[in-house]
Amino acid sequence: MRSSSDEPAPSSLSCDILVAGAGAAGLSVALGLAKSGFSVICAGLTQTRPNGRTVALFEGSLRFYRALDLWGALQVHSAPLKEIRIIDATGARLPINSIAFASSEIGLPAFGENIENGVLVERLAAIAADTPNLALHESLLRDVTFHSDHVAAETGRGLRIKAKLIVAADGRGSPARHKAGIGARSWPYPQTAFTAFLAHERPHRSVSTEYHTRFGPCTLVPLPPQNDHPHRSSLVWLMNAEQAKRRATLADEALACEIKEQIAHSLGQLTLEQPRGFFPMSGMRVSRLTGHRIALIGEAAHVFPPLAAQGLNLSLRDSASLIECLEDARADGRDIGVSEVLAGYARARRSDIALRTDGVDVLNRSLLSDLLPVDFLRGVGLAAFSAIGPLRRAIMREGVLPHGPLPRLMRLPSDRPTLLRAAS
């Protein structure tokens, strides 16, 4: 579906299936499509512009990308994670202790990768750019419009595109979902997320830290050396939007300060790369997943703070069993934009996106509260986790990758019959 530079653009295209947004979501589900054999173009804009983001890709997102052939391309550019320790720093009544966990508990040589969220876009979409069945447009969606037998879209460059099914991955405020009818309920969090990427002295030794707070966690997580600092890191720091403010005034060095207060001085001397970024932090579930052809995956079907590092694993594992519905619905002949094949999407991901939810949730609003009981909870939870091996490894490997069936795409090789079908 690739057009040449030299030919005029086309007023009108046809294809499989319609990808909303060309965030990290949009494009890997767009190339997962295309590696199947659907016809699919992708259209929205790709943000590549550094904002101090990155991305925790954990043991189920990296069978993902290898099974795309993905992942030779983007794992020059990320930092494992072998080991996560918990800090209590919320001052609470009864003491906490910290704790630690190693992915060798569990097997895995780590628990995933970390990579910049820009670079991430950036490599999947020169890879997208030159995928057979993938054609890229660089537009955001003027109009949908739904019909009996496929949904009719405009760009806002004035493509009109038919397409069997919308996949909507175009973040919180999804005009596709609107466009839809499928409402979303969203609540606020008396938090802001300020991120940043460090240079320091000392080695992070692919171990990534969580200060809880009484504001939420303060997290560091490994980054691969550049140019002349051997030693890096993201940062993840919840603040109330006052602290935001303040902070967001300071200049450099100042704020590495109290950087270095916050994190108790672990990492030495640390300077802060350029840019940094402040997001407000909220939380939003939808109604239902799936209409008549459309699906929706990553934010525009759930969002939550960036706690845990579940965001985007979440969204990959949408794109897994969508793209594996898809799959089994071509195969038997069906057609893939109903409301009936869909539904069997819907049901695969309900369990496991209002656990994410739900789990979030209740973890950020136990460290906001400074009631006894709660930190008597959270105390004996922890503790619990640390010193019980089997529920320890459990949960361990419930973080990477959950329980019950998982998708063809998320499997080892020789649990993969089937790994992708091509269109007969």
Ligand SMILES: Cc1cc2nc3c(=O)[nH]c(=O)nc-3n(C[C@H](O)[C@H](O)[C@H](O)COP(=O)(O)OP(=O)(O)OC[C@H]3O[C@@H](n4cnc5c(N)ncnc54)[C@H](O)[C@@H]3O)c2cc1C
Given for the second form:
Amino acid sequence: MRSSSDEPAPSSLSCDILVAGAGAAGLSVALGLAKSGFSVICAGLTQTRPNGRTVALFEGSLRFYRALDLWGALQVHSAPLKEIRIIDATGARLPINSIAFASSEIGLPAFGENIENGVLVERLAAIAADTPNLALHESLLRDVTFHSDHVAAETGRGLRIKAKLIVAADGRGSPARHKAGIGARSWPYPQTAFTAFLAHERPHRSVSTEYHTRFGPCTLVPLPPQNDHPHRSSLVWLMNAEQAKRRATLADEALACEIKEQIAHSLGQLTLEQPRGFFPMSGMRVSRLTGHRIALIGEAAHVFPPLAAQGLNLSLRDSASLIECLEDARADGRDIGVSEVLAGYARARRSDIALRTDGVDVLNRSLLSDLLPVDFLRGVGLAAFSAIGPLRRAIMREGVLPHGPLPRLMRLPSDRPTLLRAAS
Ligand SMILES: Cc1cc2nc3c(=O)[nH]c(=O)nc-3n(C[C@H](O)[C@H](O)[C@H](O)COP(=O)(O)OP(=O)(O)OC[C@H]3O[C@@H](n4cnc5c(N)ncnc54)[C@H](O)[C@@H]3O)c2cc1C
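Now show me the form predicted together with the named molecule, since the one above was the form predicted alone.
Following is the full complex, with the preceding chain placed first.
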């Protein structure tokens, strides 16, 4: 149910769970919790500024959306990603061979699906507006206060909300996290991501290609056809701040020429679609994932550069794991907002978050460094991934579905108990 400004506004509401933030992470967890039978209010702004950004959603995320019966509405807007190619374009003094991974090697029809970020949020918001147990309020939250038996907050429209738990999905600056006194440490990377959609002459053949440069990867990811453009891809090109500043002022044709050169003319002629985006890169870790009546998910909990497309996939694992923790607490008749219950969620998520944050950091810094020993290690690592079959398959599996126990919503239907109660 979506609130609108012409409805007579109630002055206060109560629910089981208040979700702060209506980005991809907030809407996804709100939908999952509501479909599980919790009463949920999700507050935040769903209008996203168009920015030429997509998200590649891997197997675990697709299973999550399928389990919640959301994938059918999203799939029509996505393109499959069947092969990943990594091409070294660092100019390293030691030659580093290109490598390619095919999803068929690990028995999957595709590693995942690529979808526009704005379309994903817009579709999820539209579904949320029609989902029982879920009220979507298009307004930012303020004045979050924590009490022994509830958490309270007020929307920008003056609606007071009381809940047993607040899920902070309110992005990297997370005001809810701040109010809970949970610390965060951020650090910058000397990179800006330039993002755009490209229409091109040659087909992408469902292949995503990463050109590793000294400034970070320049990545092409397949997009579905649109209007009279049968061949389209999204571009995420990491560069330094000066290059970003200069490229932001280039005319379309000049910019298209620089892209063509960077990707070795692999897609033939190309044109840039509007809109585009420039995102300064940073990382962030939080001191803890939970506190009394609060749990953090998504970019409120972790931030790193978009290498290997891990950010939202990690956030959806946060979501699936939190839903499971809260379902179990409810089944045991426990208060879902107390620290002891939420500690189970924090324990389940700690190593996955640390592994992705550290892994992306190491990979990114290894590209930025031109020290010979670093190039050597990177070359040896890539050669080993390429040549040693079991290692190669293990890396592919880890990229799309992490090792260790999966949350129920990411298990295959045959392995999933029927705890998910679809609200009717
Ligand atoms: C260039 C680029 C490419 C990427 N590619 C991929 C990819 O291929 N695959 C992948 O998995 N990840 C990818 N990511 C990461 C992914 O995009 C992010 O992890 C994801 O979009 C973050 O979603 P979020 O909902 O956590 O945060 P956000 O999208 O930042 O949403 C937070 C929301 O909270 C709201 N908010 C803020 N304050 C308040 C408040 N007081 N009250 C209520 N709401 C509030 C904001 O308005 C916003 O809507 C990429 C990132 C970048 C930069």
